[in-house]
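As a starting point, one isolated chain is supplied in structure tokens, in the form predicted on its own.
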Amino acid sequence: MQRIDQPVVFVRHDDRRDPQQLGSLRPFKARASHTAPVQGRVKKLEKIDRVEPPKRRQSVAFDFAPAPRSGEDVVNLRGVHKGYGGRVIYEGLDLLVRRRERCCVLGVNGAGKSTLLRLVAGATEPDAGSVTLGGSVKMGYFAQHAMDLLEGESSVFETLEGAFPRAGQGSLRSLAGAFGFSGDEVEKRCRVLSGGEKARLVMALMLYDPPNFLVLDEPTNHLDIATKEMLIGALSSFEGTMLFVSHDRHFLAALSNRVLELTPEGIHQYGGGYTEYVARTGHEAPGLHA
């Protein structure tokens, strides 16, 4: 049997029409012409279908309207008790969030991070104590269940148009583009959207007519890098107040200026953002990812 010194070159069947692509294969095929097993291998390689790489989605810039000013005290929790079954989550919790604070909530799984946000948003009631919003507070609440409230048969554009009937089509299309819906994608029905697409649409609905108090529960969970960067950019210039849970290190470091760490002993509060928290404690928050 003739010895084959040439390396095997993997070529898809589409490439047979391209002489340059096949240049390195022809000498090999000529030398392999007397070897049936090798010819069979070459035929199998030529039948491999070309897989096109996914197109990179581009987000466009969008100038969000400024949030209206709220009172200095945005939300005040006094003596809050909350439990589920026999499990106590909070017992006598006191917390005050003031205007323009960006509070990130840290803690291990089960510490009560999402429960705190639901209490503040009014999505659940305390067993005892009070949760009081301050004057002129307009809240926007993002949670994973919000994605399930989209009308399945409505398109992306119809959803935006229904929420903002007085907005011009150009403005709404720019909004859709900022959150990754360009061209014919605005005609997609909500029922066929992926989790990431639903999250982007809910974010667009929340930020077009911006509240002055954002309560965000894992807002970047389903977002791609382009949309996450756009969101961080938009929220960096947001002049309202934020209370949020995230396991995204970049999101935490870029946007927080106060840290609330939930522990079995209660809430430990740190002035400064997440970067200062890490420098002070010497450790990262649990469960983070890049």
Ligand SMILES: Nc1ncnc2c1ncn2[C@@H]1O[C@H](COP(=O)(O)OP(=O)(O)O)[C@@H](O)[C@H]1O
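Remember, predicted model here, so these are calculated numbers, not experimental data. Numbering follows the first chain given and starts at 1. Note that the rigid core is defined as the largest set of C-alphas that superpose within 1.5 Å between two forms. Compared with the form predicted together with this ligand:
Treating the motion between these two forms as two rigid parts, with each C-alpha given to the better-fitting one, puts Ser70 and Ser136 in one part. The smaller of the two rigid parts turns by 15° against the larger between these two forms, as judged from C-alpha superpositions.
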Contents of the next structure:
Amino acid sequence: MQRIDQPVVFVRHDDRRDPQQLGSLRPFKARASHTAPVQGRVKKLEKIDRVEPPKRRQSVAFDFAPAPRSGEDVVNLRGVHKGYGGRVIYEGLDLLVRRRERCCVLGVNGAGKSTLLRLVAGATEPDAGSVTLGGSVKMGYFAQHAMDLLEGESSVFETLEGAFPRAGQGSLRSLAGAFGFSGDEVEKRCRVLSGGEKARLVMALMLYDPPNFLVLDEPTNHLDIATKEMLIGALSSFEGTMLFVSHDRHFLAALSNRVLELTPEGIHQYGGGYTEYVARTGHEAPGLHA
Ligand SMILES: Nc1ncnc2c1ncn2[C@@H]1O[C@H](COP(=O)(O)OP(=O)(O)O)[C@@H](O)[C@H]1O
Ligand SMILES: [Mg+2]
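Starting from the form predicted on its own above, please write out the structure of the form predicted together with this ligand.
Below is the entire complex, every chain and molecule, led by the chain shown above.
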């Protein structure tokens, strides 16, 4: 992993904490378990991503319905400890995400990106410390393996209907259509969907009832280019807050305005988005897809 010689610590003007305390941003210590052999094993275990082949279909278009505005503090992590078995991932993590921030989380495989998003989403509990959501926060969470949770025997339409039983047939059909399922395609069972189709269905589930805080863990992995561009377009006009992991340069550059990089020495924070991170560090994110 490349090292940053002079990490720029992002301090807000209104941040009244003693700069010394920024040491508490360090989530985990350098440990032998973070070294290459472990990461190599993790890599091998990961599924090979298949990108959908391009095909002719109606272009996907989705606009966000306006979500109610959240409070200024969207999520606040204080003194969070998290480990698995004996392995420490976070040790005294403090992190505040504010309204309209779009934070991308960078780091090598196994650095703890998904763990951070799961903590924020409430999908896992901290061993110690607190994770507090702000007032009126309405979260949409796209887990890294969300697609695996679809019910194989249910059709696309049944899946949407199950999630929104009070929505009308017409509005569910137009939701499906907006995510590229036209006509009879809504009758397809989830088990026969391609990776990209599953990702689009999960997106539709997440965005129908508009959230004001999106927590997205590698949402574009299985998407074809057209759908990815649609999603970037839709998200760039999203008025809420985002915390996301992506290895896609365009996604990162188009959508982030704050960077959190997980390193063995702790979290390095950069004000400004991904493009500024590249300019300041002189390199791209670890694990970026070409
Ligand atoms: N449920 C779990 N049980 C045990 N170990 C886990 C679990 N989830 C993640 N880990 C381990 O914690 C480390 C961080 O994982 P993760 O947050 O998924 O990293 P990233 O998303 O940055 O690749 C990895 O070494 C991973 O193997
Ligand atoms: Mg992950």
